[in-house]
Amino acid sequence: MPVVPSGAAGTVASRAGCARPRGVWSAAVVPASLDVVVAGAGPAGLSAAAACAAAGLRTALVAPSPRVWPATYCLWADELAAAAPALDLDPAAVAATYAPTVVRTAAGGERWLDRGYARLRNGVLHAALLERFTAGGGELVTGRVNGVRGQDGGGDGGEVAVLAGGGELTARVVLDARGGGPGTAQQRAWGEVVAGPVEDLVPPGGALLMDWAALADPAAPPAFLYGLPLDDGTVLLEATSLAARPPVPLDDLRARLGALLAARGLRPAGETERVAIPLDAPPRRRGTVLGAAAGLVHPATGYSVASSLRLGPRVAAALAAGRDPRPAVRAARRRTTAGLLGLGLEVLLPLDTAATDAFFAAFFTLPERAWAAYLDVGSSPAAVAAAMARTFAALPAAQRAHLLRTVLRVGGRAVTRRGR
C-alpha cells in the first residue's frame, strides 16, 4: 500500500544517516572468508543482513550508503508483532499503530476494521537493524552489486558478488535484495501532508485505509483516498490508484487530491509523496533473492514489507544450519497462491469506479480471517481461494458476471505467469 516520505512521517535520526559508522569497509579490505554477502540495504536486505550477523554468520552488506530509507512502509500491526521477535525489535518503538482502520465505499458505507494498522518509523527501525548487524560482526561495504556469479544457492563452490567498478566479494551465498523489475501494472499515489483538521476523513488515532467515495469520478480511473496521522500531528492524505495497466499518471492523481484539499480549505504542510509500485513483475529466477526480487510484492495491493521482515530470519536460520536458503524463500511466496493473487489483480484492472467501489464493499463484508488471508502472499492457496469465493458470493450479479468473464479470459495465463 502507499509509501510515506520519511521526513513527513517524523523519521527519527540515527547514526546510519550521519558520519561513517563503525564497520564500513571498502571491498578491498573485507575479510576474504565470508558466509554471506547481502546486495541491497532496503528493509529486505538490511533485515536479512542483521539476522545473518546475529546468527554468527560472517556477513557483508553492500549498499551505496548506510542512510535511512527515504520512504516509510506500512503493514498490519499483528504482522509486525509476529515478525519483531526474530529480529529483536520492539514493535511499540519501531512503528506507530492505528485503530480503528477505516474503509469507506459508496455501496457499503463506512466500516471500522478491528485489525490494527502500523506505519514503520524508519529511523528507529533502521538504527535497530544496523546495530544488530554491526554487533554481530557484520561489515558494511560502500558500493553497488552489478551481478552475481555461481548462483547455486550456497553450494560448495560459493558465489561471487561483482561490484560496480570491478571489485568482487566471494561468499558461501549472495542474497540478492536489489529490488524487482518494472512490471506493466502499477499502484500509484500522490500524497500531501496537511495540518488539518481532517477528523471527518481520518479518525483520531485511526488509519483511513480506503475511501472510494471521497475521490469518486465516473469519468476518471478508480482512485481512493488514504490517510494516516503522523508523529508530528500532521496528516498524510494520498490519492491512490490501487492497480492500473498502464499506470495512472501521477499528475492526474495530484489534480484529484488538489481538488479535494482546495474544497476543504487545506494546504500542504510537508513533503510531497510520489508512489509507484510495480505489481506484476515476475520474481528473478536465479540465485537467492529477497524482497521484491523474490516476488513478495502482493500483486493486488502493493504490500511487501511484512513478508520481507519475516523472511530474513528464516533465511539466516537455514544458512546457520548449513541448509540451502532457497526453500525458505519459496515458502514465503507460494507459487499457487501467487498465481491466484495474480488472477485477483487481473479481475481488478478493468473495473470502473462504481464496480471497484462495489468490489471492496463486498470484500470487507468477509470475516477478518478471510480477507486477511487474501492480503498475505504467504497464505495457503486454499485460504486465498476461499476468500475469493466468498467475495464472489457477496458481489452484485453484474460483478459476478464480470468476474467470470475475466477468469475465462485471463485466468489460466494469470495463474501460470504469477506462479512461476
Ligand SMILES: Cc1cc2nc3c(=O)[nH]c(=O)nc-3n(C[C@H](O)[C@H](O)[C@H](O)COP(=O)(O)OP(=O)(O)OC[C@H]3O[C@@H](n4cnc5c(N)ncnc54)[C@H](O)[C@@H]3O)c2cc1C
Given for the second form:
Amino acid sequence: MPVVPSGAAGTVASRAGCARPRGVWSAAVVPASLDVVVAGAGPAGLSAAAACAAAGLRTALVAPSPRVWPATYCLWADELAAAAPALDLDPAAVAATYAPTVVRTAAGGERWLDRGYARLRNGVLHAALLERFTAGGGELVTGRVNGVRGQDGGGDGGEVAVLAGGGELTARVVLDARGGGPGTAQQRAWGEVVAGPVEDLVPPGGALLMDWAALADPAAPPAFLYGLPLDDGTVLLEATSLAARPPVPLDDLRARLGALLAARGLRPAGETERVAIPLDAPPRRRGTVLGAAAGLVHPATGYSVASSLRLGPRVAAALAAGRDPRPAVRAARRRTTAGLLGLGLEVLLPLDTAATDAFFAAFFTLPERAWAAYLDVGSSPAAVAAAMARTFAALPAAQRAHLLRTVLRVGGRAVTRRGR
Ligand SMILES: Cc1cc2nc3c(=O)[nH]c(=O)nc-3n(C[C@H](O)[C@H](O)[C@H](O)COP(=O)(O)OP(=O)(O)OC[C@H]3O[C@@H](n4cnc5c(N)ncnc54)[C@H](O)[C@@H]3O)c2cc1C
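Compare with the form predicted alone: the form predicted together with this ligand:
Next comes the full complex, this chain leading.
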C-alpha cells in the first residue's frame, strides 16, 4: 500500500496526462497496490515503464520532469530494428536512418560501413513510449526518488521508493533508472548545427561516424569529427574526444570545431550540443538497476540507449511472469565482457592522435560481426576477446608493442574494476 501523504512535494499526472497540483496526491490516482515503481524517465526508465505498463503491471514512473530528452541519441539501425517490436515502435517513425556510415582515418583512408546508423527522433519516441505507458494504466509521478528500502530483504513487504518531500511508494519492485555516476574517464563532445555545404565531410543521406583526420592536431588530445544530417536539411557536426581521463575541457573541443567551421566559412545555425558521458562509472549495486545506473554504458563509445531499449521489455516480461528481473539485467551487461571492455578503454586512454587514428583504421578492417560484437556490452566475452585479438593482429608493429605494454601495466586492474 503506498503511503503518499497529502502535502508531499510533487505532482501526479493522470492517464489523460494532465498534471495535478503539488501536494494533492491521492490513492485514487496512484493505485493502492503497485507492481512496479520506476525511478527516472531517461531512455532506460521510460522504456521499462512503458513495457511494464503494457505488460499489465501496475506501474508508477517517478521523474523530476517528463520532458523530451534534449541529447542527440544514436544507435545502429539493426539494434533499433531488433528492439522496436517489443516496445511496439515503428523504427521508420522514431528514427532517421543513414547509409553509408563513414569512418575516415589518416592511416586507412575512407571506409564506408554497410551497417546502417540511426538517430532517434526524441520527440516521436518519447511520445510513443509515454502513450504506451499511459494506455497501459501507468501513472506519472513528478518528483524524485531519494532512496529505496527493502531491496535486500526479499520478503513479502515489497520495496519502498522514498520520495523527496517524504512520500513513499510501495511496489513489488523498484526499478532504479536514475542515471549513471560521475566516473573518472569521459567522452566529451561539442556540437554545432550548420546549414552550409559539408558533403565532402558528411555524404548526403549518410552519417560520419568518425573522421580522425578532420581535426587532427598532434599537439592536442585526440579528437574526431562526427556528423549527422538532420531532418530540416542542416547538419550536426561534433568535435568529439572519444575517451580521456581527465576529460578534455568542452571549451577546447568548441575551439577545435570553431576553427574547422571558420576555415570553411560556416556559422552555427542551431542549438549547441554538449556531450559529457562518464565511461567508467561503477554500476549501482543495490536492487534492480537499469540503463547508465546499471553500467550499461559502453566504456569505449559511451552508448547505452540500444541496450536500454532492449532491456526494458525483458525486465517487464520477467516481472509479468513472476520472475526476478535481475538476471535479465545481468545478461544485458555481462561482468566478464565489461571487464574486457574496461581493459579496452584503458588501452585507448594513453594513445596520442596518430596512434588512435591507426587503432581505428585497424579496428574497422575487421568483419562487421567482429567489430559490432565489440561495440555491444551484451556480447559474449569470447566475441569481445576475439575482436580484441583481431584488432591487435591488424595493428602496425609499433602499436602492438604499445598495446602489450599497456595491457601488462593496467590489464588486471582494469578487468577487475570494470567487471564488478
Ligand atoms: C549529449 C549526450 C549525447 C549522448 N548520445 C548518445 C548516443 O548517441 N547513443 C547512446 O547510446 N548514448 C548516448 N549518450 C549516453 C547515454 O546513453 C545517455 O546518457 C542516456 O541518457 C542514458 O540513459 P539512462 O536512462 O540510463 O539515464 P539518463 O538519461 O541520465 O536518465 C536518468 C533520469 O533519471 C532522472 N533522475 C535523476 N535522479 C532522480 C531521482 N532521484 N529520482 C527520479 N528521477 C531521477 C534524471 O532526471 C533523468 O531524467 C549521450 C549522452 C549525452 C549526455
